[in-house]
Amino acid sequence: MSWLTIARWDARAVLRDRWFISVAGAFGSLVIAAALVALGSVDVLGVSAFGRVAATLIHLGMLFIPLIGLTVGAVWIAGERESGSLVLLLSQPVERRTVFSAKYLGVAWGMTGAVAVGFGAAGLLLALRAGTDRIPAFLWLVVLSSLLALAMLATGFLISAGSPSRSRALGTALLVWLALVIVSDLGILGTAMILRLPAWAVLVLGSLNPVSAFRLAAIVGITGSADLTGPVGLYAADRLGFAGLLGALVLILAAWTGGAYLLGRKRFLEAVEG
């Protein structure tokens, strides 16, 4: 049994998963609805149609992409372990590392496909309504969203690799989602105010959160400046330069993906061989 066979099986399985279909469907529907509302409103205060759509998609991506990636990844291996199908798969002549890698790749295909479909529909509406001159900036948002999806999926697999049950894995994933999306930024702001941290320290703390890194990279990449990111973003752009800031933020997303994947694989191997 090759890794490609397992990956294809899991890619088809995730597209039949009810939870994935429900959350991904809600995400896609909201993306399309938000694009229609933003494109249908009157231009005010010099904000272009693309600017309104981009701002809406960034916020939807920050909420839904981590939710989909964390929860689907968290229940994937834990659910198969609970049902006994994982034991059956591991009894086949296939390496344990291959099993984990193929499952991640299979689910990742489904995740990135859902992101592409949701944003693709919004991109089509944008091209028809506002023209194609901002398509490169829109594609930058799609690439960043895919990177965030891969990072959150890898984190979900890390949670799933050592969880004894589907329910415990799902509960942990929801707590992590809450921490990354809501609690983290509020906690960093509060800590910065209390301790009077310098701008560079706030930047480091904030950008280490992959959701915050996604938001900053999207805003800077789409607008072409760090003006809308606040004093911390301006400080980072001044120190690192425009390209350096974007590169650092993308590197953070890549590091989250690689680090969570490697830790998840290590935890998986310890669990199945222990």
Second form
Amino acid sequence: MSWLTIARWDARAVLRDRWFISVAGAFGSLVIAAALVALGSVDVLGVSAFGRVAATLIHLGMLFIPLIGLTVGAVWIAGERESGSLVLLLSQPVERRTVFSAKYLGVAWGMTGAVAVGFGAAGLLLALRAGTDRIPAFLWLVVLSSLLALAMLATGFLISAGSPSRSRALGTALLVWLALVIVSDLGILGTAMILRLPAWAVLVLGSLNPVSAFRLAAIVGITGSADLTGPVGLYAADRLGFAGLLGALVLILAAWTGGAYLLGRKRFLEAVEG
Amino acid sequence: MIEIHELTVRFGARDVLRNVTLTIPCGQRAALLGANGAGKTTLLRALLAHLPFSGSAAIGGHDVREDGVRARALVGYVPQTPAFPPLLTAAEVVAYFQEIRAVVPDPLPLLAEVGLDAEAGKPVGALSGGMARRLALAVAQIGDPPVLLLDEPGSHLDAGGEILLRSWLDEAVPRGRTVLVATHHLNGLQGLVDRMVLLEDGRVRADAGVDAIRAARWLEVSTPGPMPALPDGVSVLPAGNGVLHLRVRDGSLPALLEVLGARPVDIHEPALVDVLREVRG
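Which structure goes with the form predicted together with the partner chain, now that we have seen the form predicted on its own?
Let's see the whole complex now, leading with the same chain.
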């Protein structure tokens, strides 16, 4: 069970990583602060406070979860390769593919655990102040955030697998973060306007970005409709139906995770065995 | 047993190792000698399948690429620059590798054996180079592997560490361990290996048992000229400035000293590598 050993120790290591602790700590603090501020007016606004909490959490998640997943994943293997500690691990009687899988699982374990703790604290506050009727919607947000974390971590591992140095991996990860979080929507909007793309093409292009898929799935799942997602979301809901749209968006997150993971593993094996 | 056949490693357009063929039988301690860049580390890393190569390599009958897990299960490896998972303590590193090798985690006795018991709780990043080397020796012993691949194991070690390494290599014989030590100098390891293999430009230039090397050993004598009538077993080496450099085979020294009479002489032994170059094997 060497994969379990490696995964367990990597989960422990990620929870000691200063960068991870800093960013995840900032994320968790903001989540709780946002919940407290929004719930401060719960007596006046009632359950509508949940909408404000959810909107804040979605936006925080869109910024922080990709940042944590991409950067931690990107430096995880590249850093060990650069320091030389990977050599000792690869000299042990463990399959190389197991090393990659176990490291991914270990970091994913630590990361989703941290996401769950951050959201869990906000959920507890929510339940205490606003009642438990919106907890299922909140849990949906936790599940989606975990899926986004897994997808971004797999992308980080893909970057890390073939990067010769920690700094190059980190630089690439930050560029990918910018592309997915900031540039992507603007680029698609610009392209759609210039090329006069049909709605379905805008939908496909937009949804292929896991951050956009997360946002759409979160809004649709929490509000129970696509009204707040704009014309593209409305079009998608019209074509696929409510459940179909949610299923497709979750599938996109899962496919992104699986695809990046498999490509990363291939790249890792090529890098260590030639 | 380590078996290497026609092993070639290419980095870009450059052959770092060229058609290396070598067999190290069970229980033998071999030193892999050569200057920096000769290919010693590359050969060890090829044996661990850390890089692509042509030809074949097997440890304990297991092909290192096709059956790498079984091959690596037989190996304890000390890398040239030991590095460990950076966020763990020394004790956790040992426990980690013990678990990976399915050994019940109990790091303290092993750390005590290498003199690191007082550092057990220290993060590995805080260990000195010598301590990291000792920790690498501890990790390489986990599971009592029958084959040891040691890459410059003496570098950064203090006197205590060298004594530890020497006793470890001494114990390899009664334990039947096969050892391959890569080093660019034999300081501290003389008398602890049974065989020497010289790598130059990625090729095996010489390969001989220590007994054969000892038997072929000579002395070098420097003395001011002129050239005397040389007895049998003495030959002239290139020299200058009116100084004679003579190579003296075993047993010919008394005859030479008699011929040289009262001249001042400087007698010294050549480097083992120079002898090895001539023996070739």
